[in-house]
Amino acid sequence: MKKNLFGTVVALMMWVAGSAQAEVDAKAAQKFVEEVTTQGIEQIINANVSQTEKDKRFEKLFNSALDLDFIGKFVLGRNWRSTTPAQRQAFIKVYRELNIKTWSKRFDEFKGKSFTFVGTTPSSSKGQVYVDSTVDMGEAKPVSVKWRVRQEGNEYKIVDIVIENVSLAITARNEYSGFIKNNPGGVDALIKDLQNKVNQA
């Protein structure tokens, strides 16, 4: 009776993996994510226009592409439950302004370079999958980015980034859980010194 019941739980446990999994249309993630590479290297990182005109065309794709609020909610971390609707909204919009004029100059650091997609990996988050890539560095080793996306019905979204194991979504949870709990305006006075990082950009 007992090995009768072991054998259920155990097929009861494979299923439930199983359709976790299945809730991701893992090919359709890695689809997306290289027409979003296509996207930044064609229009923007080889385009020859200006500088104002590819800071227009990154921050189109950046919105489009990734889930801000998702990412936002994640990397405020528990701070988030104790903040106010307009906190979160001032932190949210702060937060993507200083995203897009950070990584729209950082973007041309990928010229002349290549993804090549390897697969995907399963995530332990619901709805979610790592799609697996390396970008050639010509004589040194091909660097690792992982991306991971979130798929909501057939809309998918990359909620986080990882380049050589290093996410940058809970890099960024570290460095503002740190500065809240040292700062005696916390969540405002974070929103402040992000808004001046973002002038200064």
The other form holds:
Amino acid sequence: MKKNLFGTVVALMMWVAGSAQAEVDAKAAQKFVEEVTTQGIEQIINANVSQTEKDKRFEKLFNSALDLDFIGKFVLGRNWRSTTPAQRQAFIKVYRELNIKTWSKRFDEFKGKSFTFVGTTPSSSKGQVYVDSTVDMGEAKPVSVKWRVRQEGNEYKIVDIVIENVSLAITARNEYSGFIKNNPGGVDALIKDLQNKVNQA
Amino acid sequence: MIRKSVLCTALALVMGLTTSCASNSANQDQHVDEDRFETYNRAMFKFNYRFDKYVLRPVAEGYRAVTNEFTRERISSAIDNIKEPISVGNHLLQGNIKQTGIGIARFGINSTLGLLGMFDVAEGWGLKREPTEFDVTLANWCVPDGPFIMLPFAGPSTPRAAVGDVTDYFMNPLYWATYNDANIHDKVTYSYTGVNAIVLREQNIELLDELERGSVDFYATMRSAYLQNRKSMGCHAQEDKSYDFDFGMDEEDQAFDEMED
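Let's see the other form, the form predicted in complex with the partner chain, since the form predicted on its own is already up.
Next comes the full complex, this chain leading.
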């Protein structure tokens, strides 16, 4: 009888723990981000290959780790609702290209630096969690980098990166809504301008 | 909180604005009022941008061309040392006694053994630099930030940041060391301000270039990053998770309406 009760309690606890994890598996999310950063540092920054190969590897890692469809929708803000499917597709495409280009260039700045993972914090959005890390900057204060991770089934994707409290998604969103507000060409003009940026980069 | 109300009055007088010092929390996540001077700000941004393009950036590049990294590090370190008393005063105002002591020791050691601060000797002795400023002190006292303002030459700011900068200026040891001789005083403080601007600009050449290259609205990008970063300061820092916007797509309409500038 006692043993039975014990078993029930254990089963119940496991069930509770299990259902809590169904929401979002913070540990697995952290492991995912750790893997992405390790891969970036070992296979791209520190790899002894040509820049073209590095760019190629970066693009692959970027596309597999970040959910650009999801981010792009947020970044376009309220303008998303008034756009046609063709515009949306064009925007996501050029937004992806611009990010890959600018970040693969800046990626080398991380040379010799490493991420220290310090834990996770909950997010207000369902199925999402922040993986908290710091980057050692030598004499200066370490920089805080928070990775916003979204879980879908067993798949994890980064949906935002928050550096020293500055969210890249919010910054892009404010930038684009600022542009659209001051530009009669609206979303089409934005897509054109972004394309110009990609071509220049 | 007499001090706080005096500060608020000062803020209001200096900036000609009504800063609501009574309600700190109401100021929290409202993006609405943060750029009520956008037309003026964008014009001033344009002016600063031109000044930077034709004056400050070329000078900073020249400075980089005629110095090597070692020299630049010595200069930047000496400037950090000059600013040390500002940090000391503010650590004290923030009630951080330990860091106040460390700052005093650092200033003493680095000004002498560190050859006027060119070398950070104290760092090697475990006395780590922890810079702070009056803006941070005000934030710790829960003084609200106020709207975004683009200042001529100085760039992105807010009333609180501006009051902080002015106060720091008066806390600068160079200001006091030359106080009795008006002639030297002006020369020293102007030179210091100029050198400081050039050194800072040189350190950020690549960063700002990159930011601009990837941005379709450089003003909006800068404003956004500046204001977000400031939300991590002061007495509301812990509870503020402004970056944790609602990503849930079901409530997108509501979330979008709340977030737009």
